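Listed next as structure tokens is one chain, alone, in the form predicted on its own.
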Amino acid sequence: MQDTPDIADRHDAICVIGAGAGGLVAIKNLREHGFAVDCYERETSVGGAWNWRHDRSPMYASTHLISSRPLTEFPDFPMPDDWPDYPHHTQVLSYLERYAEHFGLGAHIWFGTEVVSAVPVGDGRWDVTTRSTGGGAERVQRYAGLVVANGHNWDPAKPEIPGEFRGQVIHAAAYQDTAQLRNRKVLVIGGGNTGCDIAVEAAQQAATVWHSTRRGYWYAPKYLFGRPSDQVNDRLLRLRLPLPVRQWLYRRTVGLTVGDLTRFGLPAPDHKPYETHPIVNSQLPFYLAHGRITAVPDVTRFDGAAVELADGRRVEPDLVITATGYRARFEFLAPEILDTDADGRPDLHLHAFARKHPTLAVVGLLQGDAGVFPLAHWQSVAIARWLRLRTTDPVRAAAVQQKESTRPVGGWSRTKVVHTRRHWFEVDHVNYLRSVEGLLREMETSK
């Protein structure tokens, strides 16, 4: 193709969207095979959601990690040995940056400067404008593939509930520090992990708490045996356990520990383990027994300073916290780029591969039952062996793709979970590494 006054072409390079956890490590496993990088960060600093001063990021005060730190450290870069077990977000956000100062990778990254489209253009390469968060003209630039590791917990999912409500209405986005909840009456609407540790943080500060739950989950300690709760379940998922072996001892193990949440109102679980994200919370069980918790349902309506419930009461908060999840959102790219459902849902291969577009990848797009950093690390791994070797065996890279395109996704992704949004992009990550390692191995063999 022929470069025009108005693109630059970066010939080699590749595009990164993204300076959080995912970007970085794109950055860096890119680098280390040989491909120049040009990352764009619409921060003024690298973390992602994990970097509190940014207007996007999610982290309230107290948040901590609820995979460990072992389950959670990227394999090439270990958390000081002497960090607790569940580090604060702080800490994260100290590793994050020492990650990218060890590995040099500040030098890559153009900060305050966002992606406005990324187009293909032909032969695999991108076109993608960006511009400056603070004004100023559009610059488009030509690549040679693209990663998007824009992250997918910034864009809140609000519920849309009927009716006036009369008190304050906020996001779990917009809940910074318990100050927000002192003697005050509290709605806590979600039961994932956020909603849980929200409720528990209402128990200890506001005068009230209702926490409204959808369905029942299957609730987990933090420790099982002295250990973290992940480390037991990463365990047995080395051991290839059969899944039903897996849920069985699941069910013994939380009716040993945490017991039968019903008895202090919480809806059973319409779902067997491991078919959800797992719930990590200790102290929920806690403040339920001690009355500082109120389980109730679904919320129906508002009706002024009341809020109505699925089982026809009605509760009056002054204070309403929905922690209702994210949704993934790429604004830049076309929705067909991604195969992208009328649910805004991308159908990738591994979480990480378009279909149509071999050249375009997406790196940390996982829920999984540990942390994400390693995971991302391995995808990224994948990806910039993939990119390369369609620079060096573009036969080879063909023969692979067709290959990959027919693995079953059952091989890869959880197949039997709750149909709902949070639930898009699970994984048991034992399971989704060896399917990565089987990738990477496909690869080798074409050297």
Contents of the next structure:
Amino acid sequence: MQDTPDIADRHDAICVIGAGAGGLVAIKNLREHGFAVDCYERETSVGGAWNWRHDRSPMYASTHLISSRPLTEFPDFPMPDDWPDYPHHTQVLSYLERYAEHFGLGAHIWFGTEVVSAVPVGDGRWDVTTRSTGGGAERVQRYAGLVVANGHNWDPAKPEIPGEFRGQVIHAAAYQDTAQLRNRKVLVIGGGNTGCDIAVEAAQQAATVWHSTRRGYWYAPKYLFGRPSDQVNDRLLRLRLPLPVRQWLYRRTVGLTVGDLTRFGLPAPDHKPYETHPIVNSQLPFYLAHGRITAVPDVTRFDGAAVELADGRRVEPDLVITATGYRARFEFLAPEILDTDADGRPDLHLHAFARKHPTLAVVGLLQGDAGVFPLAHWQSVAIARWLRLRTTDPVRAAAVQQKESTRPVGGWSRTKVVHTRRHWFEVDHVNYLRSVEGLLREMETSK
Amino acid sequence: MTILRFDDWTDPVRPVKRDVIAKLPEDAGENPPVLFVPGPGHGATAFAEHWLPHAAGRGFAAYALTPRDGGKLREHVHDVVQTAASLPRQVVLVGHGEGALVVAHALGRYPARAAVLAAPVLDRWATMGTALRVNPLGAIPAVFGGRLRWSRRQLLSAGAPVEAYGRSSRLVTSRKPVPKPVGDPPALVIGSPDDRVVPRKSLDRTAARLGGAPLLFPGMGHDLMLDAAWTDPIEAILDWLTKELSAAS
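If the one shown is the form predicted on its own, what is the structure of the form predicted in complex with the partner chain?
Expanding to the full complex; the earlier chain stays at the top.
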């Protein structure tokens, strides 16, 4: 049902969906390349996932950065250098708010407006239907390009566990602070950074804690040799040491610092270092060693008051928290537009450029071994430069597209990973940035 | 455009407490803040005397940063970018002397609203050559990595008030080429043909790199913000800035 049948043509303007970190860098870099931008944001403020006031924000009270400040900040707008190595999520939000203010981005954002659909109408143009988040009339506007930055950490992926459970089951998205854990018997499912954070908080607050993981992982500490461990890792990357050498060093370092975790009942990792998303948590081994956390295997089914585990053990928690991640979802786009397969996995060049729609790109759909902000920054620079090149020099743009289509996937995507949904968008930040740099150099304008 | 910044990632610059002087107008309106960056031989006070109040009088929030003691180029650039990012709006960077070298490098990292390089010491050898010719005694130690001593005659014209001073400093050195500015800001180079620190040729080269010609203030010494005719360059900077800002909006 449409109240206004006529489509407002926004000519050369680009539409950006979402005003979280990815949307903000997209607006800033598109504006810097001379584009008019309309950004639509369903909430009434910036910050996306980092704004704990937002419905869809996965933040819990104690969320801190997993990657250290220098590897997390935008390259052209550093975080204050007197901030801690691992800032708190409220600091990250204030950083994003200051970024938006500093570059005057607010004037280009339509708050409280959600995108209902975006449809390609030929010649690279897009009809974008929006409406106020509260409901109301829909409005269609036509744009010269579409940049999607709707985030991928808001739609909880909930495991399907057979059987009935008498206790309470929540997803980590609904976990907010330690009051929910106090004096309870808690089972945390999931060995990601969130699962480990919550298991540690439970160890400090709850009566009993079980931590269920499907496999053994390489748990890196937050500090190595007195430096944030991602900074230590980047020293190795800088030396361009081959992966097997880095894997050997990693084993040695973790062996010497964290030690053998199988002693505490954790399974040994079934994969080499760097083949899963890094888990950085210094406290988990500490609480395992103090017996505050009991490591348990996969959950097979619920049975009344009990939870049955893969090794046949039964435990009786009164709260189960599933820290099993989030799904990427683009409900405003038809699946074939992003070449999305039956499992919901989109296929994008550099995890950013739609293969069949040259004026469509996604920002921030990445998981890396460093912060996503700098990656999103350079993605959006590449997108802006690409859209600019298409208008100024279509012949060169076609040549760049031709050349890019031959760029090997292994160069930018981490292909040697444990094949689970969690690693769909996994990248090594240095390899990824090298690939984006290659693309940017190809597009370097003659000026 | 440097994408892989291993130095910043693995060996972040150690933070220091930065000394920033501010002169704020009653109402800055839409005007961007202006950050003045002196060379390491000067403190923020070099600007506090004349240029800061003058800029504030014309409706610009004006700031000046004192370079940290004994800093390397990388540290000075870090301090400028940190100070710029701490201000509420996108900043206009104005660097003087070696401060202009710092600003030129900061522009490779931070997308300034606009940039002004005043009597820029970008070409170390040209500066050293001039110094040797004009003031050999003060310059010889610098050739061997020591301090470069400036005479009053190099820095100021004859008409300048007497209390304006001579000074010495170690040249900020860099083997790194000056990067291309990010975000393509409008840029202006100003200087004096009678500057005894920065030769005219070097001014022309710097301006040509940024795609223009230098704006010249004959009769003035190197320290444009302290010399007797200090109003002329700051007026010219603010006029240029006002024109650039209105052209963009």
